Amino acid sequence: MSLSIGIHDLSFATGEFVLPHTALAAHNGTEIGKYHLGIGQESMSVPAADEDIVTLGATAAAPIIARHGAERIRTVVFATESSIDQAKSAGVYVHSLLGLPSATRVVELKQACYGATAALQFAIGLVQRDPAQQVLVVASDVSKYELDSPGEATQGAAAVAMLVGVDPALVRIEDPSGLFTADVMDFWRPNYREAALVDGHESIGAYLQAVEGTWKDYTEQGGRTLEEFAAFCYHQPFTKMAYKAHRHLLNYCGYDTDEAVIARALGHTTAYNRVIGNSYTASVYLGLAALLDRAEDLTGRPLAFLSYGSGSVAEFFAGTVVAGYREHLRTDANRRAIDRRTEVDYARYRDLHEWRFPTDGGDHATPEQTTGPFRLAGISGHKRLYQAR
């Protein structure tokens, strides 16, 4: 008998600040609609100067240590695209602020938005290999264009941290998955820029090639049809683009493109996206998060996730809802990180924007500007320095 392995609980973390895509389109002059409706995007969460992609993983990560433990931890993968060393971890920082049993492997992965789908494919395998142990995931990324690009209004930041394990509490990842991969420059990032280049117009070619793809290999090899799905988890690197996804897949498989229907199939996976903005590696599991948060019953029910990383590396897998599961949520704790987000004009995001260390390996504090629970106090010697609060 297979046994039954997914996710046993999932928290996520955004930055200290946000805003409003009104604010952006009265600096730029866009119609507010290009953003609300073009692309589905109401604002944009800016993490304070002292908030990273490590901060953020260890906020996420922190609540499920505290309700489980870390006693059958023995496994963090952190997946991220916005990684702050060429070597180093960040799981690593993270694994030291949470005070983890130093008998843990700890790993980075990449691959564009897709790295954490793979981290947890990696963590069900090795569940499956020793089911008395559970493995972290944490999917942390700040998303950062150059001010005034095409892509600055798809900017976000935010951390999701899954425990994986066996008799989960919340959703049992399914058999088998469709993979698909594909060389194409869409969406990279070159070791000498901070912010990523785009070509939109190949991306979003590139991601509805990948829906095909995914879906042509997971049908392959004897996954659900699409009708017995109850709701289907895009990757958002804008709200609008999971939707655009989903139409193509109907239009794939031969059937009408009824916007009721997707936006039934849709609708409750995209709220957390929608304010918080593109969280790249973390976007496709805050759509869970939403879809477990406002969704009626879905116990029982069959998910379809549909995780895309640019360049590009993409996977459709399946996932059961299990029952029991409203009792393990976190939906106060998901409102409350969201809510809890001070408001920025322009001209204060933009600061938050160009703030970077000098890299010349002095002693240089960062300003105190977030409320949560750990902080990136500065650096000394080209050395990343963290404090829990």
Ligand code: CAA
Given for the second form:
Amino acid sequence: MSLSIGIHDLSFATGEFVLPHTALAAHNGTEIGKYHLGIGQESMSVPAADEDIVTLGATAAAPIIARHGAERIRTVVFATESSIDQAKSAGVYVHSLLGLPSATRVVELKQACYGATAALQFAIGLVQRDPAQQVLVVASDVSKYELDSPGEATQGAAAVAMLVGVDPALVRIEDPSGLFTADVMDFWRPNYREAALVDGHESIGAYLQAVEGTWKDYTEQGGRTLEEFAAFCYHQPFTKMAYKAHRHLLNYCGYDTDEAVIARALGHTTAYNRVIGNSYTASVYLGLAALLDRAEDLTGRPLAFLSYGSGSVAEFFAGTVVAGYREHLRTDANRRAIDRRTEVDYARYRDLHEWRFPTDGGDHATPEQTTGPFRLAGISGHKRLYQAR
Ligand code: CAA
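What would the structure be for the form predicted in complex with the named molecule, given that what you showed me was the form predicted on its own?
Following is the full complex, with the preceding chain placed first.
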């Protein structure tokens, strides 16, 4: 008998500050309609100087550990494309901040924004092999482009933590998956750069190619038909991309591309991404969180997921919403994570964007800015020093 494996719990965290797109538009003279309608973004989360992918990841995961304990967790997979170290997994810091047992394997995974879906699928494989164990998947990213570049309006920051195990309380993940890989240079970040490089329009084309490629493989593998899905959770570098992707998929399948039909299929999946911005690996699962929090009862309904990571690797897969899921949602906490952010003006945002640690190996304290439960207190001898409050 095949096991029911999937997402048992899901929690997210985002940055301390928020920059409304109206402030960015006023600075660079852009007509606000381009941001609100053209790319579908209203505001972007901006991390404090003492926040990073580790503090965001630990903040997202802490409520999961508080609710379920750590006894069954034997693996932590940390997915990111804004890594802080070339050797040590950011997950090891999270493991330490959360006080997880030493009998745990911890690893970091990278393939641009697709990393969290790889982590989820690997987690499912591990649980299949040992159904007694649970896997903690943490997807955490700070999306950063150059100031005054076209990508700047699509920045953001967030982490999603998911507990993966048998008999999940939220979503059962199904086989098959539709897979697609193509060697393209649409978005990349060489090791010596902090901000990503992107060929924006090329990247949209590459994403749409991947939608086609994954769907083709998904149907060849015997997947569901389009009509069966209650909603579609797309990777959302900006929320308008989900509309472009779904329109492309409908066209490819020979269907009408009426805007109302597309809006219905996306359901509420864009609500959190629209105000948080691009969170890279976390983005598609923020879409899921928003859908589960806001949609009418989805019990027993299949959901579609399209995960895209530049470079590029993509996966189309399905999950079915489990009976009783609403009792396990974190809707109020999710709302609070968004509402608690302090709005900054353009000058403050620019200072935060330009903040860097000196790289001289000395002792450097970080300004105390975050009000969250974990902070990056400083750096000493090239070692990052974290603090739990
Ligand atoms: N009112 C309403 N709409 C307006 C408008 C106005 N006043 N002015 C412009 N628009 C519309 C445009 O018509 C356009 O819509 P369509 O795409 O539907 O034609 C939209 O606003 C954007 O306008 P431009 O294409 O002129 O904007 P741009 O040149 O500044 O670039 C971008 C937009 C390419 C998305 C850029 O922000 C960028 O490079 N972003 C980063 C890369 C990215 O997110 N790529 C997505 C795919 S890659 C991926 O998914 C991985 C990842 O996470 C990075």
